[in-house]
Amino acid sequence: MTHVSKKPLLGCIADDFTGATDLANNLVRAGMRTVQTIGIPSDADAIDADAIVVALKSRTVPVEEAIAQSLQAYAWLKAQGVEQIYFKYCSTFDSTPKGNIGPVTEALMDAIYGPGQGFTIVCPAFPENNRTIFKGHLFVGDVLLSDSGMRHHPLTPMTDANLVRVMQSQTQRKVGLVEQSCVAAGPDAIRARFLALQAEGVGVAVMDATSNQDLHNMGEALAGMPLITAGSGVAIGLPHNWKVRGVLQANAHADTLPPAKGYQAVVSGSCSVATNAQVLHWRQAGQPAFPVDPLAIASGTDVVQQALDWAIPQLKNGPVLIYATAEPTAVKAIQNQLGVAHAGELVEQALSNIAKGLVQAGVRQLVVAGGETSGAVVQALDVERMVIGPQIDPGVPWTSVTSKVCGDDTVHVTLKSGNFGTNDFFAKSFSLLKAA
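Structure for this chain only, please, in the form predicted together with adenosine-5'-diphosphate.
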């Protein structure tokens, strides 16, 4: 008998890479079998999953490009037969005054509901990760978004925490607010407020949320809404809607991956505080570690070969770490010599080639640290899809992929964005996989 896969229920469009994995992780934890695609798949083959997350890199590209990519992703997801579309952005609402969150939201609304029509929500809240919204204002921990480090972000500085105002500056449609007292009152109150806002001509409603219960109340009220725009948090309240309809089995094994095999390695290009602590923790435990020097790469030394010559003979003994991770002063010094962008590119290229060489040498369990580094590595491994597995730390799951550089063999990969994970993240990752 041939296996007939049912249609996926939820189709997600994520505006960046590690953010896509973060969303997929929340869906899996809520019992949905989830596949993440790297970009828009070139074929229309049906994907056997409850949810699909299309990972784009559209957060900071020109607005027109972000719209075009998002609409293409929508068309592909629609052809897969999904019931609901979820446009996912960062929980700090990373955008410029021009976008891309507002313009992409409007383009998706125009495509889904018709020009100028329809109703959707905006909600980057993720209380578990200390992102809450009250009276339309986004808080990062205890401070307003505009008082957080995000005000200094190099690409998307966020200087206004009032999301109604921020969203209104990016959209033609009228923006309104559903206050926390209403969200806390439950799904019926929220639905009534949606109707009242629509009667006032509002097309986009910012949703307050300060707790997981708020997200669950909201989730129930969002049943059947064709388009949702949110951070990864809102996803925790959605699977329930399909479970009560009986179209989604309560799947306690949504995070099951094939058994892990092969050698183990960590490749780290993140210089964030958490990653520095993780590299230090690894080295202090006496585990094998090879530093990659950006100045040596720039001077023409074949650092990739050196790293592989060091790593490959000892893979049989256990996991190795190859890192460019450095403290801020060291990074500054290198950037002063090479330029920020050039230093970044050189390191990303070297680390992704090292990752490729490691996989070709038999590594099948790979930890990658760094958002940009992860993008470069996944591209070098020629990966199209990631199946999302168990969570290692909040926002960071194991995934399994097939890589063309090892004859389409299965590789377990985890992509850790800079500031995620406990100090013992690297060793913990491998022990979790072993226990699975």
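Having seen the form predicted together with adenosine-5'-diphosphate, can you show the form predicted alone?
No partner chains or extra molecules come along with it, only the chain itself.
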């Protein structure tokens, strides 16, 4: 199908790699041809797509570094000619009291509108994945964010579900709220509320959302807003704005990937509740699994080689799992011994080297669980761009990449946010590729 648009319409800056594919997945499902870049491209060549997602690894880096990366991504996207900028963060609003979501939002607003000027939204809601916002409070399923497993996150523990309060602690601009009753009333009511908040001096508005319809209402009201900050859910309502203008024609085959081949493996570094359940499900089913011990890595043991020596002979028999996933108490004990940052770096480096070794051994279908792990793995595989394919579970698609590690051969990769996916996600992922 011929596309009307000549330049990309939407330019997205994602603060981690799984979040980037999550966002790209929603755009592809809405019929937007979407290209995801790994980091900021070094060239200024025009990209033929309706949407571009620049995947950064900026969620947990120092604030100044996150701001610098995000502004560089914005400048590159602006040069591509995009109409709207979308700063994407996690649906559980992963941050610390110092940032990075608030400071990056402010820096982008200053760059787009001018210092201290402008207006944008905050909305990590994704009802399809049980992330909803009501009265400014973020819920994970039926519990407040602060009562969910996110309160134990090793890098960004979330102990306050009030997003107005959390965001206000991270930004100099005044933060307000658009309540769910207003969102449900439709786009005109939302736009009127935006104007009222701006008259009160509000620069950032937290948006309630409890259903996909809320996201569609919101999407229509956001037409023409230069900057949006949100999780991936808000993206489902944006493509409509360009369709009604006649500059976008939905592509029903936007998620087509090349046929899958090669061996299968899972590399898991996430310690979220969901990923713990997925690892347990895999092991209880009697599937082969190898645990990575951070303390062994720290002691000098060549855990990478041990894992590869264990895995490679088994690949011909079916998929294998290599994991550093653990329960919160075990993670805390390791962090107490090694330090939070050092423990994370050791695991990321080991898992990324294991993934690289697996691909060199013939793995061409690779599931990676965890945002930080995904970032490290994609960088180790020297991937520059990802083509977004079919959805496995809400927020998690397969992608195809070319990796210099295996001579520019095609590798199918899925980058799963730690919090996403059903218990049988790992096995289901490979079944989907086989069926396709």
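Take the two forms, find the largest set of C-alpha atoms that superpose within 1.5 Å, and that set is the rigid core. Bear in mind that the values here come from a model prediction, so they are computed numbers and not experimental data. Residue numbers count along the first chain shown, from 1.
- Two rigid parts turn against each other between the two forms; the point where they join, the hinge, is Ala252 in the list Gly286, Ser42, Ala252, Gly407.
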